[in-house]
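One chain comes next, on its own, written as structure tokens: the form predicted on its own.
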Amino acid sequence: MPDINDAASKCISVINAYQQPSGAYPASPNFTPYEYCWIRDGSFIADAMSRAGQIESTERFFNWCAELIVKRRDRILQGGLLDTRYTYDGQETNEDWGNFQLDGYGTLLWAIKQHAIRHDRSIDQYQEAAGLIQHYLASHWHEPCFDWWEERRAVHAASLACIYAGLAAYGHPEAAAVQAEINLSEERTDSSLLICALFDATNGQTIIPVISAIEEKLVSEDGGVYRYKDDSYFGGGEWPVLTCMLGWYYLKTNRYDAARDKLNWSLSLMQPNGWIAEQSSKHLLHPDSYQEWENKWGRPANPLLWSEAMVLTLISLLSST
């Protein structure tokens, strides 16, 4: 297992390697259907770089997608939509994809102006771009969306949180609409709900009880985190990206070795030359379909930079307590 400082530095490395000329991340470089930039991933990748003083990779993440946005101007005042993941260039892809996705955008304000508050940097560059996205998210957010897996359609509380923590870091008033919609009584546990704690998006609802779920059916005798319990794509696997998220709520709570905990599985999974996986194939909830996903795209995707920016995060995250 590598030394903290050294895995944050090979992170770092991996992100920077792979960043496009263009400003986008890569959800995976390696893997066919990920080489693509998705708004999510690189919005959480981004706000990991800029935790990492990567100031410079942020900030071309950001113009990437603030000129995407913008030549899409007319769509979205016309009550058009937006897609969730673009080639590198900022094109649209033809490919039959759950493509409508909120969360990405809102997770995006939200990284935008965690950059600018903890760097004290002027994002006046932005302000068109950000305004643009309130106003579609404010226009769409009660509308059923594919959730962060691109499987289920419906209006999703993780999206939800996403959304709610975009507005809210503009003060746009739309804010208190959305958290005001979070149920989560209603949701099944999926470890993607994570994010409502993250985001302080509970709206006075005690999360205990999905915390509590969570770790009761969704974390492995190894301690990685799986997504939900049915997951069956790739064999469904523990992924780093959930199981670092559920060490930043540990830490949130006060919890320091949980969360160092997390980070210390998560690191078991890195290579030597920096890269993590998008899931670990050593408990698989459903191994008897993991052939089928390999005999269609090959191997899982490796490194997938989300789980790269999610390990530098809880890095960031433990070396600032």
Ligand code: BGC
The other form holds:
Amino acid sequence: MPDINDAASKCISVINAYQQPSGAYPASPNFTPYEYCWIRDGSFIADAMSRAGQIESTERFFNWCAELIVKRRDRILQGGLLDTRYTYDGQETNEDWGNFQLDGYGTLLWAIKQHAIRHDRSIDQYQEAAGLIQHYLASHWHEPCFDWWEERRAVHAASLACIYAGLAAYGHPEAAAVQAEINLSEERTDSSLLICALFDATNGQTIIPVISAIEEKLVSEDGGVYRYKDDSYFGGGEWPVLTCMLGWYYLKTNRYDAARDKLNWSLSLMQPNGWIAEQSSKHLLHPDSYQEWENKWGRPANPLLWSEAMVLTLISLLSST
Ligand code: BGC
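Take the protein just shown as the form predicted on its own and give its structure as the form predicted together with the named molecule.
The next block holds the full complex; its first chain is the one shown before.
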């Protein structure tokens, strides 16, 4: 297993190596269905690069987003919807996909603001785009949209948490109404709910039962974290993204050893060249469903830049404690 500094450098190198000249971060550079830039993945990647001091890479991504948003100004102001992923040159993909997902735009606003605070950087150049995104989220947040996993259309707590984080970061008055709609007791046990704790978006409810349910039902014998119990995508393996988010939660609650364990599990998937896949295939929830996906799309995405990013984020958080 690489040491922590070596692992961080590898994550940064992998992300830098695949960031496109346009500034877009591919979800995965060599897994055909993921050869696009998702606003959700990209925003977490930019946040990780910002934490790691990679200011140029971070701002190249924000610039790419800002240009893409401003180009769609009329559509946004007329009440139209935005896609969740784009080609590297910022075009819609014109494929059948669960494209209406709001969380990424909230996370993007949050990441821009965090970056400005962290590095005392001016973000004036994103002002118009940030204003449009706030308008977009404030207009549509109550509409059912696809979840993080692009499967179920509803008003999801995890999506609301991201929208809340973005609007709150900019002091938008609608933030409170968004947070007030978060009802953790109505959600299925799904590890994306971790973001409610990480973004302090629990609406005064305790997150503890949610965390306990995740720990009980969605953590494998090795410590990796699944998305949800019925997950059959590539057989339903554990995701480094979610394992690191659980580690982040442990750090927030001062459980350093538990956080380090989550990092170690994630690093056990890192290949010598620094690649970290989207998911592990060692302890599949539904092994019978693996092969149909491999026949369709090949092996699971590897590297997944969001995996690299969450490992980098957890390392940054651990290093600053
Ligand atoms: C995941 C999304 C992710 C996308 C690109 C999908 O399989 O469900 O959360 O944004 O891959 O990484």
